[in-house]
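Consider the single chain below, provided in structure tokens and representing the form predicted on its own.
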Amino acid sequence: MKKAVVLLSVSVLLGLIVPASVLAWPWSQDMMNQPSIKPQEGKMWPFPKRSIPVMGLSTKVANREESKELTNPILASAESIKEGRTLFRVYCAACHGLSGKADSPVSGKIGAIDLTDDYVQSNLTEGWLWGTITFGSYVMPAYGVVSASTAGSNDLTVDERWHIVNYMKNGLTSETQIAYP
């Protein structure tokens, strides 16, 4: 009898070290732990010679009051507008809302303001907007690139912003409002 109670003992004693031995061998490490690059960690590797870049030009301007005078360089046409809808509705939706008038459900929370507002469309000229999405302002991120080594995943190109310029001006008002599914 003793020894069937020993020999139990042993066994439990066993069973309750052996899984603790078992997951301190380094098979049992998480794989988040493991050695790897995370994203936007350590040094970027330089791009290979004769790569072709794909995040856009970086603006000629440094900042929004020099982009003021700047003229729209693509004519507002029904394809202008319409890709710079679809961009609107990609990146400027989210606080804007898809009318622009500052419905969605954060406008409040940010302070987005209204761009069918008789200031906006009257006062602000194409260029201050352009300027707005490529710099941003105060709670507004920017969406341009400014330099190379600044680029970002979300940057639009010099062209996509005026896209958007062109559907702000003419697409969003009640008046000029064109129908696209």
The other form holds:
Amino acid sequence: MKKAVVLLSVSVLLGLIVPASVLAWPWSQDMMNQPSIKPQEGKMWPFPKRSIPVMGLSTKVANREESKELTNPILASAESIKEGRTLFRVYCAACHGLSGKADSPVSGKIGAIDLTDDYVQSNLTEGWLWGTITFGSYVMPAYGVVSASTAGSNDLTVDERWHIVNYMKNGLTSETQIAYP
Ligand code: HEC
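The form predicted on its own done, now the form predicted in complex with heme C (HEC):
Shown next: the complete complex, the earlier chain at its head.
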């Protein structure tokens, strides 16, 4: 009887100790140490174009200068370009011309610039264009909604402003190549 109790307690003890120590034996790592790339190991690839942090980007910008580096969150899809084109014709064409080439009757009088030239197409970032629409320029009026209570008929929503940017950068210079219904 006594022998059986001793045997039982020994096997219980072994049962507790052995599994814990097994993990510390060298071969317990064998499966892990293999020539595969583990997390955080090797080359970090740059983030794909248009990636944004999972926490999002701050869209609170106080002026055009701060908008310069904003990432355009709206893909320049055919729908977005089309929407931007409609808005451009309503809000921008009076001064910049339907073609964007500063060929409206008032373009010359107020000094509206050609939006199809290199200065706008290559030098200005999409963020800057969005900032120009939002905050205005020197002569050009602002189209950003300052607050819901002061919103006027001239105000464009955040997305509408990006649609216009997409049109300016992707549709304006290739107007004849894009077929609109
Ligand atoms: C009332 C006339 C007027 C309207 C409407 C207007 N603009 Fe302008 N815009 C101007 C004038 C004038 C300039 C050049 C002087 C200045 O920068 O203010 C200009 C300049 C710009 C510039 C160049 C900014 C820079 O950094 O030099 C961009 C881009 C632009 N406009 C886009 C637009 C877009 C997009 C719209 C429509 C949402 C629009 N404009 C509506 C008059 C206008």
